[in-house]
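Next up: just one chain, as structure tokens, the form predicted alone.
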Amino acid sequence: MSWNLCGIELRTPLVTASGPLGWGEEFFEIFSTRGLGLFIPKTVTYNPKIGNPPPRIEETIGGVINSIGLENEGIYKWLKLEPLYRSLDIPVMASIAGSTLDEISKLGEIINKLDYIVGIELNLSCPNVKGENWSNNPSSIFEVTYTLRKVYNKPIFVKLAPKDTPMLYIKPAIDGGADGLTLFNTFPAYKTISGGLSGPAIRPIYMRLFREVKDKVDVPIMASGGVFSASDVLEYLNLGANAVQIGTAFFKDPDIAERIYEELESFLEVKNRDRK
């Protein structure tokens, strides 16, 4: 299995969704990249960010609500991970967010100089922060995407929120210079905390929204939302996804990407055998 994502060669269509594996230091000390085609670390901001007060994680039926709030140590701490990212045998795409256009521009300028980073996922839609969620306003989506496009030369994937009128928010991203899309971020939810719902419960909703937009856009799309098995991946691929992100499933099984990859290989072997 080999895949091309805006000129980025992936050995599999499986991508880590930004967030669950952090910046990768602890994960890759123990687990391999087998099964993965692309690593997207947790979102980085220009300045260090404390995040939201606890409690920040809550389990619910069919998923998890998180209210982390994009906690991270900022771009200059993230840059120190260069040796790790160079050592991986898969490409690395940065995920960035910012509360101002100036922060987005500065992040783009810095990352544009990094030859070991193959692209940027522009996180405009984290539902549990104030300031970094640009995706509720189509004109803001255009403005922030265009700001990054002016300073960044490699592929930009804009990560958007699930909306009932998705094209209203997707078109400004493409018009602003996005090379691709990540559909979608977590779903705004509440149980005893407010945050973003992820996990199997959201997948049917996201598949419906995905179907609404796929035939209306000409850019590659990474599907994200509720993937826990090879059949989930195949459903997204059959809808036209160019790659599929795995997120919350890593909490249940850190080897999930390898298991899904092996299941996909077995499926393709059977399919090819049936053709003969």
Given for the second form:
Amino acid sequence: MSWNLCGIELRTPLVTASGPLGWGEEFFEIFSTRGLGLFIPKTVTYNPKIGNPPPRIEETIGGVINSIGLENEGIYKWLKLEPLYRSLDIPVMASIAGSTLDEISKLGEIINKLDYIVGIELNLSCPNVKGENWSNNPSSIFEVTYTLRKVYNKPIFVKLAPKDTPMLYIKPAIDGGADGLTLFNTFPAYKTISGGLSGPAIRPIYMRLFREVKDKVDVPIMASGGVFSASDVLEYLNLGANAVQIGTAFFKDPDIAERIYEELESFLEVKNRDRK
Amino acid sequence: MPKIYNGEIVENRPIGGLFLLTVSIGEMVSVEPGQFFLIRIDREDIILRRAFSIFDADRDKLSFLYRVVGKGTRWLSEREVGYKLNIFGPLGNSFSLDSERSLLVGGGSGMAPLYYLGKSLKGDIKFLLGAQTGSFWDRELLLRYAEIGDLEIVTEDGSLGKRGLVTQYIDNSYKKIYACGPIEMLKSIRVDIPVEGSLETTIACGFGACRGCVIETRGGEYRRVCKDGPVFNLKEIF
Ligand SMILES: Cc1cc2nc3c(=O)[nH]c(=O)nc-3n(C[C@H](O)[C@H](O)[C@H](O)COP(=O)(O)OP(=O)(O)OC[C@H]3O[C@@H](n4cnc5c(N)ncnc54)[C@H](O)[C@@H]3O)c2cc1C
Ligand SMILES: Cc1cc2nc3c(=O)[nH]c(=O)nc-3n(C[C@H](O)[C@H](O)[C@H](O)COP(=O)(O)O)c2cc1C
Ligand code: FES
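Following the display of the form predicted alone, present the structure of the form predicted together with its partner chain.
The complete assembly is shown below, putting the previous chain first.
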């Protein structure tokens, strides 16, 4: 069975959500790509970012709040990951963020030259120079996506924040030239630290938003939010997701992709047989 | 190389104010003093694994010494012999073993990594262990430490050993200090000799990828407790 995202062939519908596994150096030293269809490393920005001061992680009931603050070493160090990404037997999609249109444009131009990167996931949750989050503003979403579209020829997936009335934010992304969507990034939260909430706690909220958009959108969608089991994957697939991202679940089980895929495979085989 | 093991609990019992957990993992594993394992808590509402330093290792058996402080450690303390425990490790760096005359300072459950460290160090070693009150320690446990080094104990209420805080009894006559315990204790170790300390933060991935566990050094850099640590030269941190 194979899965397709705008021409990108995936051997399984399971994708790493950008962030929890970093850029892959540590993870792939210990674990294989088994179960995975696509690797999306942590977001990279044009300039290095030191990230937020600690504490950066707090556990809640059924969830995790993180405030990593997009720590990364910038695009030029990121390019040194090429040997690793070439060595993987699954495709790699870059995740980028920026705080100016110029940064987005430069990132797009650089990544456009990389034959080992199959597409870009555009993470809009980085604050712009005025300190506003691009993902909160439909006209910014259009502008940023369009800026990247002008310089980047391969598939662009725009990753949006969870919002009520999701179509208000999805439409400008598609109008700006997105080939696909990743729905959604973490949910803003606060306990003793403020950051983004992920994990099973957010899943029912995200499924409701997802259900609301599936009939209104005809581009491929990667679902993200609280996937911890094969049945969670199936629920998102049944709601119309074309692939499903796994993030926080790697903290509980670093071999979660493999575990879920084994279970999924037997389920999908049965379903396929029944269909014939 | 770290690995996920489906271990089996062969011992999990209270020992003074702590619990002693021994897990059989069915194969030989090489671990270094200061490294830790992440134990999965099999409850749906708990996402993050909990970190525990290696207290002792013997062929295919790993032991941990832990204190019940919240719901994860409570869950762990309720597991019975035979329970299959999912553990991931060994993770993190380790204490350096180059010292010939070492003082091993442990506050509360911070004594845990010092036992395996003490067994691995050459030369003279002395344990300086502190707790609020004497009932925190079980006699059997203190005897195990005393078998491999000199032992001095300090309690805040003076009910056993000397009265006060361990940091009042640190002297400079050693080549190196190894320390583990509450952050306040680690901060108040002020000596001229090198100090290696094991630090704690909330751990998410445990293998250096997510950047969630960082601490800030004196120089303003962020270092990962799970990968660059948990053992740090404390003079770089405080
Ligand atoms: C590298 C390392 C080695 C450790 N070794 C030992 C050991 O050998 N023996 C021992 O008793 N304890 C050890 N700890 C501390 C132990 O991990 C915590 O006590 C435990 O995670 C608390 O879990 P809980 O669910 O019972 O507490 P809760 O308070 O319910 O936990 C809530 C959250 O806070 C985090 N947390 C709470 N307290 C601590 C703490 N003191 N340090 C780090 N994270 C914390 C938990 O991971 C969890 O995410 C170690 C910690 C680290 C980082
Ligand atoms: C520690 C951590 C770091 C993250 N970093 C990023 C990031 O750099 N870029 C990004 O687009 N999303 C990031 N995310 C969000 C995830 O990719 C994912 O969308 C979100 O966590 C919801 O899915 P989950 O419940 O499966 O984790 C991060 C999430 C976590 C928990
Ligand atoms: S816990 Fe992920 S980097 Fe340390």
